[in-house]
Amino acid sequence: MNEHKPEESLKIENIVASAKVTESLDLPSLASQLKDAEYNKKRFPGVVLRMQDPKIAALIFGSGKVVLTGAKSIDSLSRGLEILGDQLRALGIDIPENLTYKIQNIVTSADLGTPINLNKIAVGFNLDKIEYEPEQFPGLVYRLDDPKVVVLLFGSGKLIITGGKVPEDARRAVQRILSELSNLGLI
């Protein structure tokens, strides 16, 4: 294989996390007071707040729960939650000083740096763990148990890793796939 290191091509595309910021929120009042907030109860049961820096959307629910989506790093996720907490406190809402979140999903892309033969992989990999129906979807779906992620492999050598809880999950998944492809003589 050439000097391309697939682990170095890893790029976080999206992080989805949830947080509980308070016991309950008055959504119509919140939507009218927060700049860049949208609330249309018929379309979505929460307030959508789009931040520009970091570029994150916060989905705010009446239960006091928040879903943050669109973050490209753990750092921007943390900053987004801090900014949201500050904005809610500025409206006089009782919000704890140190908010914590739980990561629900990290989507990461990677590139093996070489085209791969999905038909041969479909035959060589553990059949219980893969789905490959090229007439339905051009990628091979590979479900790993450790780390517990789903990897989409494309003939171009590009990968999408989803279901991660920490950034390291994607790195481990790529290392494992490289090892399995190498063992099968496919790269």
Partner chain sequence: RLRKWQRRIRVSNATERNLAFALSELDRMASALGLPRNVRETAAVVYRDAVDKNLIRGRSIEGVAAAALYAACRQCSVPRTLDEIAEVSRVSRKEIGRTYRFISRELGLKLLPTSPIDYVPRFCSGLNLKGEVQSRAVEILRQAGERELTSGRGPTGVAAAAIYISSILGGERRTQREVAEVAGVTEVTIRNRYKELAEKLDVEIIL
Given for the second form:
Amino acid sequence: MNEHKPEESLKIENIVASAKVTESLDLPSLASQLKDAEYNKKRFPGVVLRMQDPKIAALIFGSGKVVLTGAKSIDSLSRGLEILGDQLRALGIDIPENLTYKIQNIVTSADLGTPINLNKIAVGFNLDKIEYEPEQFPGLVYRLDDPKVVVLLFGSGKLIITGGKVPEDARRAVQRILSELSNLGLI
Amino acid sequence: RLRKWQRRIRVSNATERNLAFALSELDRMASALGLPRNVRETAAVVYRDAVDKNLIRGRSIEGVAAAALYAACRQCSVPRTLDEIAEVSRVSRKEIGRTYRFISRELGLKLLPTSPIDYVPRFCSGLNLKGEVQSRAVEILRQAGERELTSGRGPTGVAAAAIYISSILGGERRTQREVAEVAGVTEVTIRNRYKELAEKLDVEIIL
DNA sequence: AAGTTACTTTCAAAAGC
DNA sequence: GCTTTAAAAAGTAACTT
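Can you give me the structure for the form predicted together with its partner chain, which would complement the form predicted alone we have just seen?
Below is the whole assembly, all chains and molecules, this chain first.
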């Protein structure tokens, strides 16, 4: 399917973003009024709100700050924040109309289309940027400086790129890995 | 000044006391695991190097000692899994692994991933298998490595499967359960690895 | 033996211990 | 460092059927 075009196999699997929706929130009342809200101050200081539409989980804090996770696209992330704003406004809370957010992390999957030998990569790549402990985890952990992301490489040729701030980071990471692998004759 | 001397003596005492404790810990764990003296000495060197580079800061002596022992086993080609080290330590497997990564990087140990081959002697002796069966298992693993059948798989599981196969080929069959026991993996894992090795290495086995 | 569930690794933010 | 969220990769583990 994507065997010959790794770049076309790029798929955003999860986006984590933060935002500030207001100055302060009364979490106990929020938790009791919102249907899918969960709140255990002993367990975690924020309210956990699960949305179904764009399947997103929101962590709401007393400071008015929020964390959104689970979005599979920037568009659904935006919609999720809008929906959250509407739900809070429906409770009589003053929430600005144009909420802004900051993407903190994007998790992307990709496929090189060819199996790779992790042992050889572990020897050929810069040792201090790699961690490969098959006893612990089947993936090889490769930390890139530019783009500043962490890539998990699997023997199947599939990858997970995480730590990026923009979708482009994943594409550049795959591009860089492909050239490094070909330079070492490992692909 | 006298103060300065007292301080030096105090620091020196604490340092020596900590080192003595660490060394006794290394010895206790090594004994519990039945590790030879060269491994204990290697671990002691790793630990001392870690102390000299102030890598103990913010870490427990026991954690660093356990990580040093784990590293020493690998350096000496007689690997123990993190779980095995954790069993004789008071520190969790997670903490040992984290500390190992840290000292490994800071001391530039440059350890390659553990090879399944290094587990063969220990597992085979645990199963009372002769050198011939052992050699055959090593050969199977060598081929498995070349054919990329070890990427991402647990070294102990692959080694166990190879030994299972060689024990049958050598006419000294050990059951999957027996091999699983000494290797510390499940029978399911041995079965999965064994099937893969058998079909991709055309090592036909008649049961 | 097959299935299912779950845990390992990576990442980032939030408030507080 | 921990707690909580989400998600993928592939291997291994632990239960149930």
